[in-house]
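Single chain ahead, by itself, as structure tokens, in the form predicted alone.
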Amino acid sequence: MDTKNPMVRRAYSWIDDRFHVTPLVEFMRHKYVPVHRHTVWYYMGGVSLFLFISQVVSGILLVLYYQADEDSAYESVRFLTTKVKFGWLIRGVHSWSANLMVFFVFVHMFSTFFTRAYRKPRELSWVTGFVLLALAMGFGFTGYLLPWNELAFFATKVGTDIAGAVPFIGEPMKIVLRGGEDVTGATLSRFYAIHIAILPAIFTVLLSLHLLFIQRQGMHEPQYLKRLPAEKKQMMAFFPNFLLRDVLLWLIVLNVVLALAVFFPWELGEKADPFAPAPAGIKPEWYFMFMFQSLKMLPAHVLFMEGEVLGILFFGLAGLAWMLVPFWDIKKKSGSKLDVMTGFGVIALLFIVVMTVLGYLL
């Protein structure tokens, strides 16, 4: 280590004895990433990370005043926004980086799908942060449900339901998820145990692997890129250079979530009560919304199968497809102007949107 400070080249060589953390240093000084036309689309993962770990901190102080309990839960949240200094905006932190995350780990996975950074040797991280996706949409299908107001609980009922349609293990499932017949006190406990507890453990080993991955293999450079003489690309140093732009983005975000929370504060809504019908217009969160109205809109039986059976086995089946790309990945033929995988790709994302779209029109 290069320093001038006396103290600075002893407090490093101490460590450093203990921890060998010189071949880590050396490691980061001669880590490079590419710079090109598609370089904004590296920032999104870091931008994902922010964001995660935004939800862990806010989380961990709402955990602080939060009770999981039928009778409390409500009014725990309540005394939280209404009576804790700055409790609303922790609440309100929370709630839009969780939906933020989601949105920019979509962001990822589909830039990573069109960059064509999934193919090898890079199958596991694809796997990895699919994987990831699903459980920060697990995540918010588990959080939705704690502050237990009327909105969430019948969410909650309807999304349990469609969960209990999964053939042969579906009803198991729904027993499982809400702690008997009916979503209850026994439901909410489950899902607080989810959401703070084993989801997190999951996905931090996950994420912890996702990294690992990224950082042996360095970025993804395109195959335009790679065709290049060395002398002809152009690089940038991790550390400092990158690592400073992404923090730089990272406060950008912040700085979003806050005026978000600020301006456009969570409604806490009314207190659930199992016992009244429910209200008109019950949704998922946006995230689900795409899979919530392609249910709506198939008919009841499709030739012998229910529809929602059917849509669900669709669902099922398209995201392990969609897991399995790097393994069924078609190239595209050398001069053909057809690239499968993009139109694959285009398909999806506009399936997604345009029904998003359609569940918040209809």
Contents of the next structure:
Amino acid sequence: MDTKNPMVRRAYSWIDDRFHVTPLVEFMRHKYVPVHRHTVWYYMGGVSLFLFISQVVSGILLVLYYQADEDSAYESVRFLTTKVKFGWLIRGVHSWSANLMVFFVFVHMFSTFFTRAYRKPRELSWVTGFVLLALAMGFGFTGYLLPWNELAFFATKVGTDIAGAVPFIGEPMKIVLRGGEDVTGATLSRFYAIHIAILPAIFTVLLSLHLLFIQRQGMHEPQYLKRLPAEKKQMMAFFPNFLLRDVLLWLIVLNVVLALAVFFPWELGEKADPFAPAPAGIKPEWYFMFMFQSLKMLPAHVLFMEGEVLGILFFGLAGLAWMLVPFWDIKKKSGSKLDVMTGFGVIALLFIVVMTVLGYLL
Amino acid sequence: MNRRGFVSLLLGGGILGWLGAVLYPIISYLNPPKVPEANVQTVKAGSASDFPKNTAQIVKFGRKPVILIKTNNDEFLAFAATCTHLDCIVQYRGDLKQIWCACHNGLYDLKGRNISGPPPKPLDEYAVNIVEDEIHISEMG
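What's the form predicted in complex with its partner chain like, now that we've got the form predicted alone?
Complete assembly follows, chain above in first position.
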């Protein structure tokens, strides 16, 4: 311990006597972050983590007023946003930080992809990261229904019906998700349970693994940096230099979230009515838009298949291939200018961006 | 098989059996029990003369939504209101004289046939009878 404060020293040695934390402190003391022109991408995971923490805190606060019931869910959210002091702020922070979290996880993923940080030895960091993204989208999908408004109601009908079109296991999966044949109060109870108990439990385990891997292996260095001799590499200590920069960025992000929650309050919309036509302009959350738009553009039948089944198979296989990228990675041939993996990444990114934009324009 | 192999098999089998005994009730629990469907044959949907022309209404037929349309020729039509594409509830478009699903822009004609967009199947038709100015909707056949 470097500190001169005798109280702190005594406390430290009390803990160290019992838990032997000195090796851990030594490990952290020798943790460095490479400094280069791509260092900025190292912060994206940290920002996602911070937004997840905001989700947990604001989510726990929302649970205190929310009622997961067909007759009172909408009213409880309305009460929370209009009557409860700062309720509008808590809900705004929850919604906005959820959206920003998915956004930053996407940025984190693509930056990892394009800098090839998924390669050996970080294959499992990539796989756990991908599953965390899928879970984050699951959080988004289940959370969207909870205010029980008509947009969410129909988005859930469509989303669970898509799950139902998966060959063989689709129909039973749909019934289990919906808690019956149709989207009803039973679906709301299930989604609530999934949103606040099942997903958080799984997410926490995977997130811990993901963070453990990063701590154990350290930051990925780009190829050109690896070739440099050690004395030419610029490094920054993780504790406290990088961490303090992380925290500064977290503060900025928190301010952005608060500003968004204040100036762009999250709408509640109309209460869901299971016997009313779907309203025009129905759309899912933006991060499902590219899939929604693709399904919308597919014809009813493609060859012998229903269009939506083909779409689901395509997204299922594409997602699986993306998750397993470290295991079929194609290395650039020396001397060749063509990098196949960058090509795949650009195509995936363009597809997502173009389909999302089309979804809002058409 | 030697003794060690036998014991391993017994233990392994025991663990598999135990997993089955734990997972079976959990999976069964997740699958919601079937709620018996109310056997609705006919529903009444109000007065035929009060129903505005070229409009439609969603009527509860048991637990299913049915769309009841009155055309410009005073003819009543009824179809299952659940889009055959992805389960949204359809609406009548007076301007197009067609049935429209807002979710993915599916269109059906006034015979319930899927004519444009992603819906793969036509809408099921219901019979409409007017008995002393009261609209009666019933299942076909």
